[in-house]
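Starting off, we have a lone chain in the form predicted alone, written out as structure tokens.
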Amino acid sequence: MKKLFTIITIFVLGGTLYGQTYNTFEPSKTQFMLRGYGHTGFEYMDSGDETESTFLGSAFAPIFLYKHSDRLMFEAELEFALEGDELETGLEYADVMYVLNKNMTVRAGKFLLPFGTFMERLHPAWINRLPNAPLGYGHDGIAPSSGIGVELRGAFDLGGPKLNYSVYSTNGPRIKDGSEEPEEAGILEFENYEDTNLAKAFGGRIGLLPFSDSSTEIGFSAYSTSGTGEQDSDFEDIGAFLYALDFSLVKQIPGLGGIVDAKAQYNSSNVDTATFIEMHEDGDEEEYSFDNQSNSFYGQVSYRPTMSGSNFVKNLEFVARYSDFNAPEGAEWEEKSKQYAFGLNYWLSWRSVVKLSYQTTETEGGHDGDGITNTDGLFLHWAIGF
């Protein structure tokens, strides 16, 4: 009996029988968290020739966070939105991260690109102080938002000032050659899930927080590729170089009785000159090219009277933003636009906000044709983070 008890004890309490070790009392470091945000609202748009008034279907963006250990983690965000009469779904990002040390983290998969700060940090509905993005972002925008690849990022404390950095390589963007959408010939598509040539995109951002209170940040971003067309096509060697400058200031100013939040970003896109084919109504073809350079800018300031004695007043926030977008002359999508937006927000909690906004946009050219179009819009949105 004593011999049998000894054999059972070796097997259960950590013996190496059959090459296995058992320890059922070790605590697990695995953690799972569900976060995200949602928003809905009402919009009224008047462009003179056309007027639109509609309630917006709700949008839902769950974020899944999984911690396997102190060093290994995974994150993903899904998007569900009602657009027109359809439910659109999308994968905003999904990447695995590994912490090398306190100054370096590597991640791989699909991730938001640190090209400036708006798309990576500020675009979620409950963080963005206005109901929509500035000009130059989104569809037909020139700022890349996400990519599939690998990234190394981190930060350093400089003894008061702080420095953060990111370097990455992703599948390069794809240039539209005009064969399917002639009016968009020359536009870069950044949602390139499978690379169509051997060229990859390389980029990075460096940010400096010069003050010890980290109230101010200045950043520079770059993004480059040596080829944007499909392999063995006429556009294979058409390269592109993009850069961005960004600025952020968040500071409570006693003299103003509240918090001032200022943001700005300038984007520049330079694509090598290419030759495209224009089809005329009579069936004739004509070659054309243009200097494919675009730029956009936005500057935004908000003020929240957090030092007020009234709970209602301290939850108010006043916002103003200017943005512009300039597409290349000679392109089918040639455009010069500028927009002014003003907003009044009320914060129900630190992560739930009701936004009332008015904006006016002047567009010259664009996909809608020649001439100048003035569009006024009134927006009422409710966003919540969880």
The other form holds:
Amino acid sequence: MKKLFTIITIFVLGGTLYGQTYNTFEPSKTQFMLRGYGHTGFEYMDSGDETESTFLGSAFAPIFLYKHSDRLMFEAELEFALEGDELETGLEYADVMYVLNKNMTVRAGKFLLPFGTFMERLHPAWINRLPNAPLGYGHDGIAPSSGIGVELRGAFDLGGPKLNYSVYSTNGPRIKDGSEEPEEAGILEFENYEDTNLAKAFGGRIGLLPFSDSSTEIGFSAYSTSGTGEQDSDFEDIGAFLYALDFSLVKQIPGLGGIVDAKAQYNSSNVDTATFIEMHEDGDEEEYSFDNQSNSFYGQVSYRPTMSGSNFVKNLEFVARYSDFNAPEGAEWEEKSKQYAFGLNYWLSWRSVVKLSYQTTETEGGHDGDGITNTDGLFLHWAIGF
Amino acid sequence: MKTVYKLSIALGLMAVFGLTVVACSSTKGNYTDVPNDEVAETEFKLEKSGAQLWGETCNRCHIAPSPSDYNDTDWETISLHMRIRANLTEHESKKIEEFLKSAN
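Compare with the form predicted alone: the form predicted together with its partner chain:
Once more the chain from above appears, this time first in line as the rest of the complex follows.
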């Protein structure tokens, strides 16, 4: 009886003990994280003879991160946005990454391109200090935002200064030949999922942080391809060369009682000259060509009074941004635009911000025809990352 | 051929630009070349802490999260993600990860 009792006790206690060791919530080696961001807002636009205002349906971008080991990882971002009465979906990126050694990581899949820094590092709504991208990015922009291919990237410690690099090859852009949208003939389209020729795009960025406090970074990016047209078409050998310069400075300046954040990027796009066809209303065809060079620039400064005694003031941020965009003369999409944007932000947390912004844009030419259009816009956006 | 030419100009420019800035930037204040053991030791101790690196690095693109925002396992994933996305050095990202995990 006594024996049996002892055995039972051992079993029960042992079991509990075993259970306890088993349930110590040891972290698993692999880990899956679901994250992302969303934003919504209200916009009012006035372009002289036309005014419009709208609440924006929210955009929702879930991000999946899977870490298999200290070296192997996968990232993917889906995008859902309500635009023009429709639900638009997109696969922003989906790539695998493997750390080869201390200074080199390989990535493959669809990834955000390190062409400058705006698209890769600064465009998510909870990071961007203003409700929209500067001129020259996004739809009809000249800077490539993502690509399908492979990339090597890494960083070196130079004993104070730091150097980082990335080099990649992707499917590359496609030139719009004007057969479908004559008014867009000559524009490079970067969002292609399949390649139509053998020419691949090659590119890279080199970034240098010259000071040991990492406050400043300057970068140079290049992107080149020897063919943008479909194989065996007239545009097969139309090559393109793009480059970008970027600058970033983030520094706490005690004299100003806060953090100053300055960002800038210049993009230049140079596409080989090609001949396009213009259809006149009477059915006549006319060949034309133009020097296919575009460029865009933005410079932004923001300031957060982080050293203020008041909790309210601490969370405020003041922003100003200038951007311009120049599309080639002689193209159907010839345009010269300039924009000034001013903003006041309130940070609810490190990843949630309410942005109030006023922007004024002067456009000469562009999709709306000739002449100069002035558009004033008032934006109220709320972004959150999670 | 034309693009190859352009690309080589670009790479050449990159190299010249990079080297000039590296050559011009001073590393004074981080290292001294006084071959004195005592100095060397204090210099060694002056190596930046994870907390300092976190303050300098994680603020560059977005506002830096605080250690308490995530648990240790999350910090491991985030550190690897940021190391790759933000092109951080292994040293930076390891030190910051240690700090974040010790202070949450």
